[in-house]
Structure formats: C-alpha cells, structure tokens
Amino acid sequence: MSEFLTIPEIIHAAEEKLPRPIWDFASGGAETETTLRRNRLAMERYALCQRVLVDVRKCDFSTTFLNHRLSIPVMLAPVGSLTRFAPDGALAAARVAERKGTIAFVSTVSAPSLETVAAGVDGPAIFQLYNYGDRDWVKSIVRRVENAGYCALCLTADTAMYGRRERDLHNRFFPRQVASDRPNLADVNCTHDEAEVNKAGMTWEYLAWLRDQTRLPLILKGVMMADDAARAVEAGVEAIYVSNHGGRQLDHGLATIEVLPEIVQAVAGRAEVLVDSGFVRGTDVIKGLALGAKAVAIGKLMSWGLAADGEAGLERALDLLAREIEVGMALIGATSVAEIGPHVIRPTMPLG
C-alpha cells in the first residue's frame, strides 16, 4: 500500500512521474481554463457548519446508487485513455473500485475491452457511451454491455464538439489521433469525421431512441441546466450526472456545484443525482452530498492516483478521501450520509 499521507502528496507524485504532455492532458481544461478554475473557486463559496456535543464515535458514510451499496459516497468517473496512467487502464480502476466497495464507470474510449473489464471484477460497473457509430453500431455495443453484465448505461451528452484544450495544443499532443488502444471501437462503422457528426447530431429524439434499446438503468452525463435535467427524467432517465467534463469542454462555463441545487430541485426525487468536476477533497464530497447529490465521482484524482503508484496509489487516494469524509462528518455532527443536508453548509466569501 502506498504510504502517501495526504492527497496533495499523491498529486505531486503524479506530476513528478508523468511526462509533461500526459500531465497536462490529465490536468488541463478548455481554452483559458476558466471553467476548470471555477470548479475549485465555487467549492470555496460554501463553508461547513461545525456542530458540537454529538456522539460521533461511529460515522457511517456508506450510501447507495441505483440500488447498489457504496461503502464510500465516491465513484470513479469515466476517463478514456487510462492506460496512460496504469498499464491495465480501466481494469485497474475497476479492480480498485471493487476492493473499496464502490463503482467504476468504464469509458467507450478506454482499454481493455468492456468485456475484459467486466470479466475481471465481480462487483458492479457502469458503461459510459460515446455516440461514435451509427445506430446499428450503438445497438451492437449496447448488446455487448448487457451481455457483459454491466449494471447501468451512461450516455455522455456534452461532447457535441470536442473542447479546445490548449495545453494539449501547445504540447502538440493530439490524444484522439495518437490513441491506438481503443478496443471498444474496433468494429465502429464510421470514420472519425462521421463520428464527430454523429455526436454533434444527438438530440432528445436520440435519447428517447436509446432509452428504448435497453432495460438497463440509463444515466445522462453532462447535464448542467435544470430544465435539461427535468426533461431527461421525463424521457425515462434514472440518474442525472451533473458534469462539465472537468472543465475540459465549455470554457467560461458554470461550476457543477453552482448548478447542483437547482438540478436536484428540478429532478424532485424522480431520479438520482451524481456530480463530478473539481471534487478532490473529503470536504468537497460532503458539500456535494449536502446539496443533494447521491454520490460524487472523481476523474482527475483517479488518474493522478493511478499515475502516482498504480492501483495502490488509487486505493490510497480513496482511503484518504474516506478519512477526510469521516473527519468532516464528525465535526459537522453527522453520523450518516442521510444526516448531511443543506443545513450543514452556508454560502460564504471565497478566499481566492
């Protein structure tokens, strides 16, 4: 087990080990990176309220997501190209998720194949779908996902166009061109340009069509507006995934924690809500839960943990998050996730 004592140590180790283009690929955002920075700045706009004289000798921070128990309210977000951070890529993340009692998302553009990842773990996993092919190809990969035993299907909807990630451009690093290990796309029946058109052409009609293709619970990722969330629920989506792609798509966008409360209100309990983008500390997780998320997903921190020390590094990152959550819960007087709500936070002035 890695001997990191703090999360910043893990991040520093990842930066030391990764080649600069890969570090920038993992850590950067779109254009001016305003959205990337806003994700963190907005987190500072909420302060936690400390409560005293509560018996917090036992704090239970387990929860559920789509009827699956999570030992910690943190999931592993879908990240493509994980083999750049650990040789076993998505399988490494899924193995860690299983050992830590949580769930990993497996990206369409990750390796090894979706079947290999599912066969390598006994715990639940969720497949994240990019609309790379035509509808016949989508139906085919949905069947593969079902046959492999995934517990849910997640459609990413915020990539109508690929964000201009200037760190990558400055490094002359073009991840979509250099990626050769994408086994889930081996049978895709479109060219790269045609795939981009497919993603740009997704509409609510497409979501309705996809809903009809599977009985798996459907998650819609990339939701940043309340009316979109409400419409998705009406279309039969079981979980709303609030995400701005870690600040990697729309520059000058809103932070996810800024829009989370209004999305939770619009969903009104008709679907579960998951959130990511900018969550790297246990207190961040508590804030997400307080504002109505069922769980928080980590992407960058997952990549940094794998880069720092492989599966042991990611396990350590989750252990440190769990410890931070436990300490934070105790000091706000919450002995279970159910006791974390809007009453534990207050808007405040950010220090930045």
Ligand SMILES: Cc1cc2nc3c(=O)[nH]c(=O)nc-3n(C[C@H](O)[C@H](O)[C@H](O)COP(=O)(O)O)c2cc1C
Contents of the next structure:
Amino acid sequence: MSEFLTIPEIIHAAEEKLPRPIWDFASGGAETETTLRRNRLAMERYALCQRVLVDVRKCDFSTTFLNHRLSIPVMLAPVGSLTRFAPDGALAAARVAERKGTIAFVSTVSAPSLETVAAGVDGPAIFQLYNYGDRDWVKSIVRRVENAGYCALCLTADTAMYGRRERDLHNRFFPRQVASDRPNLADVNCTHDEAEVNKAGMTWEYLAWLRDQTRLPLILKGVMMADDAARAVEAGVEAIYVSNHGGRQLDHGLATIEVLPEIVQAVAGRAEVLVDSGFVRGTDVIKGLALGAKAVAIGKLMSWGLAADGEAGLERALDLLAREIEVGMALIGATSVAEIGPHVIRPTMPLG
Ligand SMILES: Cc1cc2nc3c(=O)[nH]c(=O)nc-3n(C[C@H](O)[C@H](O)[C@H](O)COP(=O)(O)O)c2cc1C
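Write the structure block of the form predicted together with this ligand for the protein whose form predicted alone appears above.
Below, the chain from earlier opens the complete complex, with every other chain and molecule after it.
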C-alpha cells in the first residue's frame, strides 16, 4: 500500500526514481514550454466559490462517459511508452482503471499489445489511434480493436507533426525509435517517414472515412477550437476530447481550460466533452466539470503515479485526487456532479 499523503509527494517520488531523461520525457513540453506552463497558469485564473451551510455528509462524484459509469470523474489519458514507468505499461494502467471504476485509454504506441491489455481486464477500455499506416492498416487495426472488445475508438488529431520537445533533444533521448515499446505497430506497412506523412495528411475527409469504418463510438482528441468541435460533431463523433497534448505539441497555444467553455457551447449537448492538459489536483477537476466537461483525464499524473510506486502509486494518486474532489465539493456546497456548474466558478487574477 502506497504511503503517499499528498499528490506532490507522488510527483517528487517519481522525479527521484526516474532517470533524468525519462523524467524529462514524461514531464516536458514543446519548445519554450509556454503551453505546458499556460495550462497551469490558466487553471489559477479561475476561482471556486465557497458556499456554506449545505449538508455535504455525502458527496457523490460518480459520473458517466459514453454510458459507462465512472466512480470518479477522472480517466486515464492515452500515454505511449508507459513501460518506461511501470513494466506492465498500458496493462498496469488498465488494471488500475478497472479497480478504481474508471476507464483507461490505450495508446497505439504502448505495450503490451492492445489484445493483451483488453484480455487483462474485464472493465471497459478505449483504444487511441494514431494514423501510422495506410488505410488498409488502419482498417485492420480497427478490426483488431473491435474484436478485442474495446468500448470506443479515439483518434488523436493534434500530432500532424511531432512537437519539438527540447528536453528530449537536449538529452539525445529519442523515444520513438524503440520498437519493443510498440507491439501494435508490428505489422505497420510503411516506414517511419511514411507514417509521419500519413499523420500530416489527415483531413476531415479522413475523419469521415474513419467514421464509416466502425460502429464503435468515436472520440476526436486534440480539439482546441469551437468550430472544429462543431464540425466533428457534424461528422458523427460521439465525444470531443479537448486537449493540447499536455503542452507537448503546439507551443504558445491556449490552455484547455480557457477554450473549454466555448467548445462546450459549440457542441451544445450533441456529444460528450472530455478535457485534459494540466489537471493534477481535485480542484482542477472540479473546474473542468464546472465548465462543462463530463470528465477530466490525466496523462502526466498517471505516469508519475506509475513511476512512483507502480500500480499502487497510480491507485494512490487516484485516491488522493478523489479525496481532494470530495473536500472541494463539500466546501463549494455541491453533493453531486450535477450540482457542479458554471455558478461554482469565476475568473480571477492569476497568482504571482
Ligand atoms: C509521456 C506521454 C506520452 C503520451 N503519449 C500519448 C499518446 O501515445 N497518444 C496520445 O493521444 N496522447 C499522448 N500523450 C498526451 C496525453 O494523452 C494527454 O493528452 C496529456 O498528457 C494531458 O496532459 P497532462 O499530462 O498535463 O495530464 C502523452 C503524454 C505524455 C505525458
């Protein structure tokens, strides 16, 4: 049982345990890391409103995502190379998600194989697709995802080109060159350079084509603009995943919490909205829900939890987040997720 009492303790333990290049890979952002920092700074620009004299002896923070019940409104974002943080990689994350009553996204570039992960858990899991191969390859991986029993398919669209992560470049650390990390790509029918061109060439036509390839609910990840969100809904996606990849892709981009309200407005209830990038505390999660997200996902915190103490470390991170959410809800006078709306939050000045 992990003994960490706070989330910063977990982050500190991860930093102590990981070799510097792996810590930097997990924690860094693109170029000047302005987007990375803005995700956190923008979080500070919202304050929660403290309401008193409400009976909060029971605060229920369960919710649903695509008709699946979540015991906690926090999901595990798709993270590649998870075996660098815990030997069982994506399987470890999926097991923790199952135990904690939530859902893990399984990255195309994670290990073990998508089939092994799905066979290792009974609960729902979502496969995250990168458009690496040609369309025949995509068709075949979509069939594999369906046959393995995934409950939804998530297309990541914010990696038209791989962000310039300067910490990795300075460390001469090139995570994408390790094939053993990527069993799902074993049968990919093109070279690394061709795969990059495939990703760069993705358009709305591709989304429409992918929509026709599967009846699984489709999630579009990396949406940061209201008109893109509306267009994706019209193309038939069931969920919009607001994300700037944790600040690892476009530098000098907006924070997700800044664009969330306009995206929720554009979606207008026609699809569910999920958000990530910079969410590490219970109050952050409450802010995401208050601005209209159905749930919040964690990428770095998941990686840090696994690095700090394997599955127990990630479980502890989720337990601590849950406790923070519960305390936060009690102090804003909300007893259920339905009671967390725009009225519990307002813009304020940033600190420092
Ligand atoms: C080490 C690492 C690897 C990632 N790999 C993927 C990936 O394979 N696919 C993907 O869609 N997003 C990937 N992401 C982005 C996450 O899914 C998520 O959008 C991001 O981490 C959220 O921000 P946060 O780290 O501040 O929580 C990765 C993030 C990290 C930190």
